[in-house]
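In the form predicted on its own, a lone chain appears below as C-alpha cells.
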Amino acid sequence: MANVSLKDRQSDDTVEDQTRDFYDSTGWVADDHGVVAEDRLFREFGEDHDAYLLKTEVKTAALLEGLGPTVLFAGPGDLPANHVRIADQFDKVVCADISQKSIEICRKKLGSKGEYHIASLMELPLPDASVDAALSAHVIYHIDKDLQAKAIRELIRATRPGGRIVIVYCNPRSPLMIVQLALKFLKINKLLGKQKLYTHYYSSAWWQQFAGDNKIEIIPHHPISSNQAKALLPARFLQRAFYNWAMRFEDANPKLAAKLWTYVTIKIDRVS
C-alpha cells in the first residue's frame, strides 16, 4: 500500500469530516475555566454586546412560541443558553448534529426530555413532517456548497405543514462582509485572523428556491460578526455606542438592517 501524507488524508476530507474533527477535538472541548473553543474563537464580543445579544435571543425565541410540542434543534453544537431557553417553550427537543461531543453536551443538559442524534444533516433520520419547528443557528453555511440546499430541503421534509424553520445565516452582501471577502480574497487575514473553518455564504436571492410550498421571510440578526467587532470596536465607548445604535436602527429599519446586517434570520414557514 502507497504511503498517504497526514496533508494528503485532510484534502480527501469532506467538509463534514472537516467539521465533525474541529468540534470533536476543540470546538466543543472546555478549558479549565469551562470555556468552550467556540466561545474563545467565535462569541467574543464585550461587556457592552450583552443588551443587544439580549434583544436578538428574545426575537428568535419569540419566532418559535406557540408552535407545538416538538422543535428540531440542527446543529445544536453545545446548546448555549438561548437554545436551552427555547427548549424549555416544547415538550420534546429533537438534537441532531454530527459531533458527537454536541450530542453528549445536549444530553446532559436536557436528559429524558430530547431525542438525540449523531446525523448529518443532510440525511436527518426522523419521518416526514414529525418535528413542529427546527432552529439551526450559525451551522449551514459550515455546510459544503453544494450541499446546502439538500440540508434545507431534509429540515423543510422533517417540519409538518404549518411549522416553521429558523436559520440564522451569515449575509454576503452586507458592507462589512464584502470587506472581510474582499480581504479574504486578496490574501489580507491578519486584521479578523485565520479562518478556522470551512464557510460558504449565499445572498439573500438563493433562498427564494424553498418559496412555492413555503413562506421566506429574511429578518436581520445581528449586525456584526465576534472577529469584525473585535477589529472595528476595540474600546468599550465604540462598543457601546454602536450596539445602541444597532438596537435604534433595527427598530426603525428592519428590512434595511436584513441588507446591512452581517448575520441574517431566515424564517421559513411550512404552508402546505
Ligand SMILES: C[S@@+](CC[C@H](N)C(=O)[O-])C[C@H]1O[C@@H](n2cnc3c(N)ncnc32)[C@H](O)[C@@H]1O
Contents of the next structure:
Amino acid sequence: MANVSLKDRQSDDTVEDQTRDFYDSTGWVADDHGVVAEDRLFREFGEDHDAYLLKTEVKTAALLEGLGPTVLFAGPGDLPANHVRIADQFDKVVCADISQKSIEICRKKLGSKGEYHIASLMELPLPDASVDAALSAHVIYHIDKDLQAKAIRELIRATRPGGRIVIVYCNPRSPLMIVQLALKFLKINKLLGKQKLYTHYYSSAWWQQFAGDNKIEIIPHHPISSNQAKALLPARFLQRAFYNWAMRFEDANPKLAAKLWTYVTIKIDRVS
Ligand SMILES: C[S@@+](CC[C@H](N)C(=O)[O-])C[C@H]1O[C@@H](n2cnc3c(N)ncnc32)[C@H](O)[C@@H]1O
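What does the same protein look like in the form predicted together with the named molecule, given that the last one was the form predicted on its own?
What follows is the entire complex, opening with the chain shown before.
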C-alpha cells in the first residue's frame, strides 16, 4: 500500500472532514474551567451583550412556537442556551451533527427527550416530512459552497408541509462583513482573528432559489460577530451603547437591519 503523507491526507480531506476534526478535537472540548474552545473563539461578547443575547434568543424561539411535537436541530453543537429554550417548546428533539462530541453533549443535556444521529446534513437519516420544524444555527456557512443548496433541500425534505425551518446565517453584504472579507482578500485580516474553519457566505439573493414551494423571509439576527466586536468595541461603555442602539434600531427598521447586520435569520415556511 502506498504511503500517504499527512500533508496529502489533509489536502484530500473534504470540508466536512476538516469541520468534524475541528469540533471533535478542539471546538467541543472543554478546558479545566469547563469552557469549550468555541466559546473562547467565537462567542466572547462581554456582559453588556447579555440583554441583547436574551432578546435574540426569545425572538428566535418565538419563530418556532406552536409547531410541535418534533423539532430537528441540524448541527446543534454543544446545545447552547438558545437551543435549550427551543427544545423546551417541543416534545421530541432530533439532533443531527457530524461531530461525535456534539452528540455526546446533546445526549447529556436532553436525555430521553432526544433522538441522536452522528450524521451529515448532506444525508439526514430521517424519513420525508418527519419533523415539524428545524433549526440550523451557524452551520450552513461551514458547508462546502457547492453543497450548501443540497443541505437546505435536505432540511426542506425532512420538514413536513406547513412546517418551518429557521437558519442562522452570515450576511456577506453587511458593512462589517464587506470590510472583513476585503481584509481577508488582502490577507490582512489577522486583526479579526485567524480563520480556523472553512466558511462561505452567500448573499441574501441566493436564498430565493428555495422560494416557490416555500415562503422565504430574511430577518435581522445579530449585528456583529464576536471577533468584530473585540476589534471595534474594546470598552464596556461602547458595547453598552452599541447593543442598546442595535435593539432599538432593529425593532424600528427590521428590513434595513437585515441588510446591515452581520448575521441574519432565514425563515423558510414549507408550503407544500
Ligand atoms: C458553529 S457550530 C454551531 C453550533 C450551534 N448550532 C450554535 O448555534 O452554537 C457548527 C456545528 O455544525 C456542525 N456541522 C458542520 N457541518 C455539518 C454538516 N455537514 N452536517 C451536520 N453537522 C455539521 C459542526 O460539527 C458543529 O457542531
